[in-house]
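Just one chain follows, in the form predicted on its own, and it is written as structure tokens.
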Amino acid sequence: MAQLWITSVPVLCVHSSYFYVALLATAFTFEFGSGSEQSDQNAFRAGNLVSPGAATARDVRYLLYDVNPPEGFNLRRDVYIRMASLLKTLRKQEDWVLVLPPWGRMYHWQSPDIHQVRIPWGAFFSLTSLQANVPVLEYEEFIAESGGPFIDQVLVLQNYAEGWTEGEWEEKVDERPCIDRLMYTGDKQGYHRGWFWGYDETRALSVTCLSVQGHASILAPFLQKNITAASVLLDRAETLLHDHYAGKDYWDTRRSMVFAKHLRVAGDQFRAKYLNSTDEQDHTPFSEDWTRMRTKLGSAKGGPYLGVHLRRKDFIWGHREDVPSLKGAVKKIRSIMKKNKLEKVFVATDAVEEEVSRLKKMLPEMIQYEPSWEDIELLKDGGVAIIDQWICAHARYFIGTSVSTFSFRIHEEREILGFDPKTTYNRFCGDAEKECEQPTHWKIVY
């Protein structure tokens, strides 16, 4: 019978939503009655921590994923739709659990003095929607269930040094050398430290580059006949195209992401306050159940209001053409304004405070969404920022900014509640742009 000593054990005790206790590998001495021994990285790789009962009742593989740190809110939620197609893929072979990377240190996330990492998916969307339509798992779930917070592999996606071969596109994957600086430190103990979302214990046994050109499902085979580890983290995913951009596999994903129901109800309360808006007078009903929620196009009417999404800041410099200045913005609101009938405006902006004050002064009937302190630290800046588009998905007509993911989700919204695609697929154009091509309409597919 195999017997177990414990000498000196140092323990790391970390509070957290699920609490665990890692038990450091030099701990440990194993010995067998059979003889066999066990390395201590094998005895302490991800899935090993957990009692043999519980790692044999289920031979499950983890995927994990992060992106480009710069990245922000919008684009990382367009990364989850090609890393649940990959998922979907993989699990025609094996069962793979898409576990999904915490939210923190985003570009737009600049309220002072708020906690906002190691943020869990729960505090900005349906748990259950999303598990609808793929398995996930919260990191720290990952943690508990997997034994410890060791992942296995992880693989740093990139494009290939040569760009594409004599100009023509080809779907390929190669393990290569790293192209650029490793964001990744070997330890004393040869793991691998890094990012990993604020998660200072997680460990990651190996980390090797893969230079990769094509759809995110391009991966799966190399998964599946490349890789045996247990879980299996792809940094820089947003290095993957969309397998389907804009099919039903894109859309049921895309409807699974429903807004948690806290931050739908803030929404909702502050339309019905402020925007006369409710869902029965506005022809938006919502069902919790995103898999029976299907409507016409040109169903919904929306609330008596005009949703305006502004982006200043980065865009002012990084899209100067065909960002209007804040004066060219009010003349575009008052004559859609004018034109639909409408009197209050609801504006979403990353303006500066002196800008809102000026577009105030330009703009009396304007309204923001508003919320104190108190709200910002319960609600972080990610939950007042779905707020400020769950408000705009339900406004009569809506126009947005020129290339912004923060716009292309609101469409995407727009479209699921029903609203005719002439309401939805708008942008401001900038003052001396001379063509000022309008979104396109990317229709919803059941």
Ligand SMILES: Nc1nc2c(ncn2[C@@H]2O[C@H](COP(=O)(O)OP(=O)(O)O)[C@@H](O)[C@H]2O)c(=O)[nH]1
Contents of the next structure:
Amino acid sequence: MAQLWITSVPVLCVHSSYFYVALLATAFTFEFGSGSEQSDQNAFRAGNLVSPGAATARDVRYLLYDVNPPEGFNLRRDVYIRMASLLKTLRKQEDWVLVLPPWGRMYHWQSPDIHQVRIPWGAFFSLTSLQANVPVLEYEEFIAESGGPFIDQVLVLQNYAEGWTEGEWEEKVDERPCIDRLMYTGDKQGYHRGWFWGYDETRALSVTCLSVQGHASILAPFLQKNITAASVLLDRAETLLHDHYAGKDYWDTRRSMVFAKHLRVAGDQFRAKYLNSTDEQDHTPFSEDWTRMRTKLGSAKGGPYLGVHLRRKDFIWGHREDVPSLKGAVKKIRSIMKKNKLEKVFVATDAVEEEVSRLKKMLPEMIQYEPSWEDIELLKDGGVAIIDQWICAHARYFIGTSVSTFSFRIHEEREILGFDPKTTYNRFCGDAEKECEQPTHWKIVY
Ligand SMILES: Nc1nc2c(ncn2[C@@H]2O[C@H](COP(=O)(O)OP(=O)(O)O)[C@@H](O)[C@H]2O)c(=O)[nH]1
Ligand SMILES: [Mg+2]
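Let's compare: the form predicted on its own is above, so bring in the form predicted in complex with this ligand.
The next block holds the full complex; its first chain is the one shown before.
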């Protein structure tokens, strides 16, 4: 751990000209990002910068983060949980706020002609619910509050170039030269430009790389002692592990991720209209205040339908052996319906049209949530996916796809609603899969 405590020399703090400081700092860090010697440049570490208005009003510090671009919506939801844990640890000593990374440019969001970038979290989640767990800010609020579209320090998280030493797992953090080519470029003014969720006017004052191996909160001492920047963006935040997967803190954060009301309402209306499913009949009461929701396992009955999540697209390209053929999936669906005496089946899927029509031929009674173009324009692909998840979460019985985080999030939602685990932790098996291990039951810790 000794390497962790690089002494930070607060030289730059005393300079008055913000612009000069920014320029100087970026010039240095840019170089060391491209692999040159970092020997005595630590004295000029941009971590000592403070953004224009920020730290003056109150000593609030902002934690921002981003995730590897190819990752989908539901893994990103998992990374949020890790960041919330880190934030809670940071807040034991300082006043930190978590800035929510806007949604957009997601590989799976392919609806044509629909603007899907710079989407705030409020479009998908209830902000008051998130706030009841940790203090959060939308990115635009951060810009307004912190004094402009500037992020003091970007830390690009990466593994260790040398891998695990001697095969021993050890938790550690060290500033290191960047291993991969940076996704940030220096501009003429000495700032750093990058994706920044489509906010083109955003600039970073410094970009450096940080090798890290360990759980999220391992970064807390580093952020508190080695860095004095008011706003810090952790890029590639998925590099950090959960502090304690499925522990109380995990579940508190997970329970606070309540879907936005308009999406829940749309899902509930669909359930009532097409699936004969209401919270009253199904014993799935819902409280707007998640802190008051505490169900008993097995208390939820669910609507009279089978919920199916059939993940296709990239899950079948590699002919993965844990994903069934459409024919195999239909066979399994029929057998579950028969066994559970269910006449209706709701199917959520990302399958391409051609596959959906083949599926419908084999399973003509299947029910899908089919939004119009205007619906998608309003709800976005992310909202439509949430409605699919919400409907699956209320089914009497659910079966999902192996290792899909989309299915995992449905498991959690059902756990929150109080379903018997036997009706939740089920997945399809590949047609020729020998040992078809079923998903793990993660019990809520209240
Ligand atoms: N509407 C809808 N979208 C889906 C469904 N399955 C997958 N998707 C889309 O594909 C993405 C899959 O990526 P991700 O959320 O990371 O889940 P994973 O890749 O299955 O672990 C989702 O976020 C959705 O955008 C589905 O059943 N319904
Ligand atoms: Mg994915």
